[in-house]
Amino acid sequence: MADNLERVPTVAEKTLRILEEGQGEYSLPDPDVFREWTARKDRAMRPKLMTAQEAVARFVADGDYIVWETNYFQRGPSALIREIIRQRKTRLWAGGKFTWVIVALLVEAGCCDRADMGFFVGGPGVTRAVVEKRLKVYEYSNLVMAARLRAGAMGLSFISVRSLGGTDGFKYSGAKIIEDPYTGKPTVIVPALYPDVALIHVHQADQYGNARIFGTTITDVESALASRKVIISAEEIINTEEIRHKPGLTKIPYYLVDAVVHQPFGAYPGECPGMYASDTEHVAEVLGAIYNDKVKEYLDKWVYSVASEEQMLVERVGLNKLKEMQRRATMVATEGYRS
């Protein structure tokens, strides 16, 4: 039977061929450099609770590449994003899926000058920033951005995907088309992603960073595994004994996490499934601000005029609205998971 098999060429006989290359920049996908960084991280089980102000000041530096899960309307780390804007971080490179609302806010605030976009709309402010060359945009897709983070989580320098090739987006990405060394057919490869900072909002966490997420996820775990620094914001801080009682519910382990922020309504104005629904009036307001080129006014009202998220929730939203959002939650995601 072996006599009927085609002999596989040796490495010396076959050279990998690059057939086409996108023109986009990309951060260096070197797994050895990332491994050296993570090898120096403190793996001890130490308390990491701090305020959003402290977490952003300590772990988000000017020029960092940041990713977040998921977006401004569904369990996104919106409070952390607003704190980054409030602290006026600069030269950030943003990457993620469904990113356009957050990117629009970061660009108007002068925080972001490069973006890997899985889904791009942007509005007049972002369009103007691109035309004026204050923002460079590199196109991928939601799926491909998720694949890049998975490659980083796996310790690879690139990953093969069955999409993006033959599109206009390919031209403005860091992707390449190569001759598959196994089949000889064209295949697309994209660079792995090793962000400087991952911002992840979760349902529950303990003081050490063991985090629980209930319901649908995208690349929360991959982002935590692939990033140098991880900031968790949590609706609830629970006892570590509860984590130990049901360890299978832990999605992100403590040793990946650098900071834990107790941030009730941290996904506002979006929803946190099972805990509260979105503020539909606010969602319409931010979308209107982006489409009507009034993001500055939006930021003045919701970010710059308050010193913290807590002040914003009290003075701009109000307890009655927050309770109404809780009543509209469609499921109780944490029910049955209590000790």
Second form
Amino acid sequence: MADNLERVPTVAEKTLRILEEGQGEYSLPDPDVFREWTARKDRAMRPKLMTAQEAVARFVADGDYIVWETNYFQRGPSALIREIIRQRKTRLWAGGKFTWVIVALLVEAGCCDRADMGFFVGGPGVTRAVVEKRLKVYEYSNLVMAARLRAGAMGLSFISVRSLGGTDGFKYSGAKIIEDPYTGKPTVIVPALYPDVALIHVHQADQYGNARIFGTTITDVESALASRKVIISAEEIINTEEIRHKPGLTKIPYYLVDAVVHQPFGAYPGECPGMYASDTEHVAEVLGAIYNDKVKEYLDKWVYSVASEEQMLVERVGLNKLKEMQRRATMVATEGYRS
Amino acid sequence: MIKDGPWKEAPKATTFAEREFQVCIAARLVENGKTYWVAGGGGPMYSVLIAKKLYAPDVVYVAEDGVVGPEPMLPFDPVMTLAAARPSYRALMWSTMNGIGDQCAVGYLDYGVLNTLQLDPYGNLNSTWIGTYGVEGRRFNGPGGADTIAAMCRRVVLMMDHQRRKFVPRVDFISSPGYLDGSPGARERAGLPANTGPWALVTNWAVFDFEEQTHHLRLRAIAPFVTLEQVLAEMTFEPKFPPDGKVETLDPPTEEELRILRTEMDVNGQFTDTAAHWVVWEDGRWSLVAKEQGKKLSPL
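For comparison with the form predicted alone, kindly provide the form predicted together with the partner chain.
So here's everything in the complex, that chain up top.
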């Protein structure tokens, strides 16, 4: 019988073979370094309510790697993104899944010089920034970025994926193809992602950061687990008693969270599913600004010329528009978005 | 691949945009009882939704944000095709991005449907950069979820405008994988799951598949309003042909397909209006009529 067994290589004969590797830069994905960070994070149930200004000033540093859920148009932390632009943060490294316009806005505002992508609306401004080497783009895909965050959330240094291999994006990424030590097949691996900051807009949270998200959740939970600093903006602040009453609805526990910002219409101009529809005119305006190279004008009007989100909502958007957005949401699909 | 179906007997449309034709043709390729991963919005989503309503009621589709099996509330607001209330309406499950990726990785997602800007003979897709990457040209959106769909769904249906500049011998940048260099096992050597890859390409003028041995693009059928010569003239390389040399002629859209597309999906004409021409049936033949001037271009 023993003759039929394949000869198993001894440990000494085995070397992990790297068959190909991309040239993209990435931060060293060392889980033990991250664990040192989480060791220091406060576990006390302490109120963390603060304004967007304060949260961004305290928890977003120049040079940070930032991720956000979902994007500027769909339950994204749009208010927090605008605050980052308003505070003129610099040298941010953006981790983008299907982000639509956020990277283009950050780049044109001078906030961002590196991006791991994903999907984003580029337009002439981004093309110019790349060609002039003001923006370095590393190429992944939405799902590979999600896998990298998951690897971070699992406390790993890398994860194996069944995509990205064979693409030109692979060459500009931090991926490698290795000979799988178990099957012997070529296998793509990508480095885990441990962002400095996660920006997550949620439907409801309590003052400590226990957060509820209704609807699909993209990689909200993975981002919260894998990021050093987590800023939650919430449409509604609810009592912890309510959280305890329906614990199955909690997606993110408070001790992952550093700041809670009460930010009604925080996803504006996007939709917050079940609460308000998008501002379709604004969506067209910002997309048009990017395609037509008018981002500076867009930022002047919607970000720099207003001191806060509240001022923007009152003076630039107006109550009628906000009511109309709410009406369009409640007239249609609200099922599933309430506790 | 080109099947007969209820569209054969249904009342035919006599005026439509080329991209409307493309969506309807893609809808007829949808296989009932299968699972689809649909890239957000536009032609891919419209074609699967039309098929679900008319031809393939047991199709279940997922979207990248985590939606499984929705009964979407149409029409959608502009851009709000993913991670929004209307496209997520009455779903069977609201999951996560990794949750959908997992379903695809273990093999539960049969078909993917994708748009592309540029395509080569082996079905490689470019949606990242037209020109010399990072040096000159233009940055586009990137693969988004398309790379994963192209890598892991069992069969992939591609959609592209039929234009010479889009059919290229080699794409400027492989954003999402087709059969790579076309050689046997190329995808597996790149770490992708076995028995996957592009299955069909639907343009506004023609339907292609990929030859089994060579993985090279193969012409299967053309629109009734163009000639074979026109189809080939708008490509920079020659496709393969079926062994019997027979290229079929596609049926025009039906009135019902267009009614659904125009009243429930592309209600503002955002997707189909970008086409330059109407296709019009007049005096016993098809004509291409420029939309803007309303003037006849080329009686066929």
